[in-house]
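In structure tokens, the next block holds one chain alone, the form predicted alone.
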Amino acid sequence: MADLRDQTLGFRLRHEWPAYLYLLPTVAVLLVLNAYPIAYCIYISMTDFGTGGRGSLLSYHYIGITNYQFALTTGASTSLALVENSFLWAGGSVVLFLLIGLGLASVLNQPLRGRAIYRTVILLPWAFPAFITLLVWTNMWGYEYGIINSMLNLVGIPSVNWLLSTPTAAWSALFITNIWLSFPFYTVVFLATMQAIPKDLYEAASIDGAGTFSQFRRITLPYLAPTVIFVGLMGFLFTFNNFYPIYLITNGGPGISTQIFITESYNDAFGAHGATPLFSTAAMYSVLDFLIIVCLTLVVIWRTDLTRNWLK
């Protein structure tokens, strides 16, 4: 019997409706957690909800687009650096997590004595919270008394204010972090599939005299690719909207030059610096920022091919 996961979504409809069914329930949840506060979302980022005393908690009225027309316009510049960060953020991460996890990978999966106990170590950043990591990663690169600046002192280079002094300085303490966080992941996702690659492949690649990077580009790489692609789209997805490192480590700083959608999104909707509150202009960050995660999720669909034959 064909499989029904390769019948198209008409068939499904009329042989699976029963389960269907069972599915109601769960999604009449989704749409009062999930389709409920979206549609809310869109519609208070076109009212003057909390933007420059016009709306308040009790009474505030629809505009429009007009928000949107101010962060195209007026606000272009700080909209054009949201796209710029958020993307820097997003794509700068994974390539270095894809290039590192690789690399740890490709170390491991040789036959090294401990080989175990390295396995071991790689997973030690996961132990941690990574609330509490990232507290312990924004006071080692304190100015003053941060570890970092300690260790260049001791080679004769001067203290950096790595969160303050200059966008490359903040971008790289948050790149390093977030290494720090993601690299145990991708080492053990590519570390598995490698493990899984048909050992007699490498032993026919030895007899015909080919070497350690001709066998990598050969049969490792080809063998990875489905994995580093799908790993690489979601972890570009995840990254695109990792909040808690450019919050609690920058905040966005120095200026804006490291903050992106959904940290200034907070920052308006929260009233961060003692600000007054923007909701309609949070809520209108949040609507663009979802837009492009949207996108985004439609081209990891296509590129995974999730929804094949399902409109035939």
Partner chain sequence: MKPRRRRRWTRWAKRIASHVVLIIACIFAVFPIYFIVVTSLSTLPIAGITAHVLLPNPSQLTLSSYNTVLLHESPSYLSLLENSLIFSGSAAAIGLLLAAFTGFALSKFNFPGRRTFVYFILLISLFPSVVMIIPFYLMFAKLGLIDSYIGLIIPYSAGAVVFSGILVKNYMDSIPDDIEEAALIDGMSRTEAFFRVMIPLCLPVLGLAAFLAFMGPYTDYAYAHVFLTSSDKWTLALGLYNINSSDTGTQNYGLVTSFAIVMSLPIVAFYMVFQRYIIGGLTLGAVRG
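Switching forms now, from the form predicted alone to the form predicted together with the partner chain, please provide the structure.
Chain alone follows, minus partners and molecules.
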């Protein structure tokens, strides 16, 4: 209740105290099951837990920022690759989502026969749980038996070893799969925003002689801008930590050319990188990931007022 903002602290405490009761269970959950594990994770990143085979569940030692120093000196090439890959993954995906989403939405925003059918069909991929379709996509990209290569062979193109040969091939497979997962959502969101633009603006513009392109640039885009920026930023933050596409399709390969922070971290702790779980390294990469995301979010909050409504 915004009109209470002017009241004194004592007045607000007396009248608004039941809020604390409502928040009590959530605060307990957040402290015990979010804040404490995060702090614990930061602590583990400053131990020798698992590195060099010395650590076990019972004995590991605090070693300060040694792991971070290692990541910035000897391990700098890996760290740099993870930064580059994470940004390429998130940035590249979002640019593609926005271009394809905007393009398809503006095509769908015309009076076309069968528009409702197109819209329903385009939404299909989004309705399937990503984990399930990703497993199938992994098989579809297969070198010997993948359906994508068999179809390329049909039109005379030789098979491509998508996931294991070159970084370019692996990234192409990842981006195409990620587009498939996300373009329905972006298209429908932009279409909904376009349809909320008052129609008389376009009528007035076309009476004044504005063509389709200049109508798009001068009416549609300005109206869409807040949605595009908001959805784009959220998409970036989401994709930066989107684990399953990379984990299931390339698992960071070939080499570490598609490895991002979160997959590296999971693999260090529980995965394919060998028998010893490198908990301290894994924790360190997740802390670095967290720091990058926090910095990006702070910039977003300071530089735009898009989140104002949300944080109100």
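C-alpha atoms forming the largest set that superposes within 1.5 Å between two forms make up the rigid core. Everything quoted here is computed from the prediction, not taken from an experiment. Positions refer to the first chain, counted from 1.
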Threshold 2 Å Cα movement between the two forms for Cys295, core superposed: no
